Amino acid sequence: MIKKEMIAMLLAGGQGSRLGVLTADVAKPAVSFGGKYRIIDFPLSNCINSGVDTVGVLTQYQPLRLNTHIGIGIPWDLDRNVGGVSILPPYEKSTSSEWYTGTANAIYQNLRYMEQYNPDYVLILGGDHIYKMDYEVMLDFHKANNADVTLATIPVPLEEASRFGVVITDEHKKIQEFEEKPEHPRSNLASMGIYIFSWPVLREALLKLKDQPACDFGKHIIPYCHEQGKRIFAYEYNGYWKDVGTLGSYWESNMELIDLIPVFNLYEEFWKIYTKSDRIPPQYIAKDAVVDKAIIGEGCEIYGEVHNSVIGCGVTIEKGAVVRDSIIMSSTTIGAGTTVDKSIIAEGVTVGKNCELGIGEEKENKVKPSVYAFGLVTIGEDSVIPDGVKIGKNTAISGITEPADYPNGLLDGGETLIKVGDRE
């Protein structure tokens, strides 16, 4: 049997259905994110980092660009004979087949998979979140209390604490309680769904609640732990971690990397952030081009002007065409006298000359005015906008649209337009 002190099971399974059409052909830990990167290049990065070169990575909705970028751990240094990156998908059993249907559930299929290590320690990660963060510094946190789990935990305004699992503490950060997503939160110290339990502890949870529907940290693990009277502690983080589950938050934390001093800082020599990057050639601004307070990727060509914005690696922005306060991802055309404002572009988006998008007041989104919200535009992968078309705010776009998909020229602010099926 292989001995491991730490191993990392990383939760990258999720959808993200309010991320709308970003997330309609892959799932949420592989969307891009500030040029260069995808979301899960942060956790893989921390875990190399601390010393963590063990990691399981759970995979279920549409996994296809998520293990394609991981291959098999290379830019991370997690090509190991022993440990190293493994992909972890639901898979068919003896006696049954199912689906993860919840955290703890997923951790519970892949038992197997953590015993071969028999490590000291399970580190349980989410694969959508930005930050960077030292797990070893938590590791010697739980060593120190002589825990049993230790939740990583951030304070938040007290208003957006009933979105989080909330934990109140005695003075010495043990856990007196915990609440997931309570009404009324009696504490501002919320969950970031980092856990480190004790291996014997994990496993003898996981197989007393494997018969629970739908089993979940927050929901089943951590109260049963409590109710068994475990020690359970809270490590306090105060460094810059974002939920980047909701467009508005995706957009703001992608605008945070280009303030003249950036909160969340992508060029710090001693904490690197590792991703897959293609052989491409470099980028160029043409003699005209105005580029102010923006991050470039590799291959780009910038004819036009591009204010305040993260473009990804291997976009064209052509002459005339003006682009603000907006995420343009990899591989997309923006044409030639086109504007675009505070929008969110996907992968491989073709976008017509003469085009006008996020004009006009905001109004409510009609089909998913939760998700499409915050005055933005959002465009999902491989779509095509005609020449010449206005496009509101507030609005989501998927599939190749004509000018036919446009009364007068315009989509109106609130209103969506999916052209695939599906892909809402």
Contents of the next structure:
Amino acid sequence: MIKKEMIAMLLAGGQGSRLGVLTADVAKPAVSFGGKYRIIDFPLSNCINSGVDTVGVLTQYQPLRLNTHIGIGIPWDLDRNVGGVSILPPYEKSTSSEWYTGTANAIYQNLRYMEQYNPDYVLILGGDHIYKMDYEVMLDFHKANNADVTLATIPVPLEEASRFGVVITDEHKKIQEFEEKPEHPRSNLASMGIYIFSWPVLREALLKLKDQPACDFGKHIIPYCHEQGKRIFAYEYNGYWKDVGTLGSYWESNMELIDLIPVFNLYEEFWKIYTKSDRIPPQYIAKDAVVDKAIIGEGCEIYGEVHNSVIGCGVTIEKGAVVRDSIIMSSTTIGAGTTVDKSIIAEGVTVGKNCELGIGEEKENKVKPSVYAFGLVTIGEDSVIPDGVKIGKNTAISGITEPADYPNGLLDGGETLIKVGDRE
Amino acid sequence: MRAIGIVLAGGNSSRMKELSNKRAIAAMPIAGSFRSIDFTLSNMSNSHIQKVAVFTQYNAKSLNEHLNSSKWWDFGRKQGGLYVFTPTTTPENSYWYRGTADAIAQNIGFLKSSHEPYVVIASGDGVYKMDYNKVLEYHIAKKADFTVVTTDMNEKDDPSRFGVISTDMDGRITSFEEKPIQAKGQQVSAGIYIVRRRLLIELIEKADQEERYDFVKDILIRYKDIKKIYAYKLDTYWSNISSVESYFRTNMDFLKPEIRDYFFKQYPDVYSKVQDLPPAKYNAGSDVRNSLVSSGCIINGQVEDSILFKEVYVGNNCVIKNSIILNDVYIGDNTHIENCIVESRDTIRANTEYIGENGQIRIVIEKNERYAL
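Can you return the structure of this protein in the form predicted together with the partner chain rather than the form predicted on its own?
In what comes next, the whole complex appears, and the chain from above leads the way.
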């Protein structure tokens, strides 16, 4: 008989539209982070480090990169005879066929996947945060409280609590009330979107609410369990936890990795973060290169200058190029003599020679002011930037661009340049 | 491919001096992120050889750790796999491997139970890329009994480390001198051989009965005139690392862009065990020039014309020049290291100086207590 005490269901189907062109062709959990990782590496590594060896990854939006990254789970030791990692896309059924319409709906559509492992507990995870967490400790808390549902929560500054769903607990951490983005928060314990359910409770709730449109954990399942008088507890987590949902927070949390002793330390032997390494060779720093305050991935060739930046694997920075305060993802080339300031450049981009990125005054982005802000230049994957162009702040570029796309050789601050169409 | 692979990784060499105290040559770290056996194993995998035996004997701990899973070279298959054979005592045999031929003889069952018609034998200490299928085609076309891969020796090398070969116009080997004092020519054996499996079994069993144990001396050289032994010339990069000088030089070769391009960027790739180390980190004050840096390194000082292997920590105000720092070395502040090879897992105290003088490479072994940061 197959039996797993706790299995994990990782919701990785979201687009993460606030990351703009970075998620045009990839799901948010597959976006690179910290030079060599992808965001999903953090929850997956947490699972295996916590002893959870059965993980269902629910995919929907642009799953190709996720599928190739996860494969059969070798990098995380999730290639198992029983359990391991399974990718769970939406599928056609004889009665109905629908996409995953909400977080809980996605889990409901995979009831049979969970049933085959006879779990006692199910851990629900998202794929869009950077953190290290021992889910086993949370499970111990769940068991000690004889809980039906446990929410992971994190204390946030009270003035910021109105951005989150907060919970109000009694002295035993039993949850009394929920408040979604309250104007005047009465608690600073924010829900992290990580839940442990006792399996019968989850199963019953999913079946009961199966006809609920866009069934969601925060909006429907948890309130339902609360109404039914289930024992819901708040597990308090006090480590590093960073939402990388916006370009600003994504840029910031990458930059934090460069600090002398980073708050989020990737260099500890304990609690390693695993990833699929496509490249093994060392990086080469040339004779005239300058590198200070940076983290750099495998197989890079640095001939220019790198200051205060995060560089992915297999990046080439040509002679005379200067990269400052930027994130350059894998396999990108920065041409000779080009200056890159405060930019996020996705994978496989070619930036021409003698370009200037991130110049001039900050202007509000004309198309998506709330997405392309923070004074950043954002370039989507496999884009091409021609030689000699200048690019202002709060801009976004995607696709193979040509000199004609830059009037007077300039993409002014606040502009968006997205070339659609099939790539050859 | 219609061949099985045998990697001879048992050896030790006094020319490696203190570096071989710790590991077999096949396990020597190369080019920042690799071990020397990775090149041969990757070549075998990329040539679609599915079944590979590694014969090891001397100080095999490091090598066994490296080979703890076959998945990195894609040998973890139902058909085939990676086999590590160390000497075992049996009712018939209580010897260590008395030579390369004896190593094969003691594991003759591996050859007998295979069905592939050919065997590729290669040493584990060569740094090169090669498609063994090309050699096999040549072997078949020449109707050879043995094919020996040869290469032109680097002029800086000492011929007494190699088997020196001369051939006739057709490529058939006419003379084969093992480790001569003076070489007659530049052509040397690369330690890579192809032979029909049944012939190999026959000759190995015969040698065993005659109590001859060396593959080169007792089989190749002894049968040179009776069997048809051909030379296949390898004209791409090849280096053997079995002396401190050649080890140092081979590593430093990777500072050249054309060598990096050949090994790191061109198809096919060289594989190695993946260690999941974080990216290298450069703190304020780091000044790195013309150097290779591997993952997991943290650099605070100056590094020039050097190779840092994995997880090297370089303290503040350090100066490292023309040196190789092996895996997991901690270098305290204000230390000067020049013309050295620093052994792996060393801890170098702050304010110290290590300099290799008179063109000599100094091997540094410092087992000090390491304090956590």
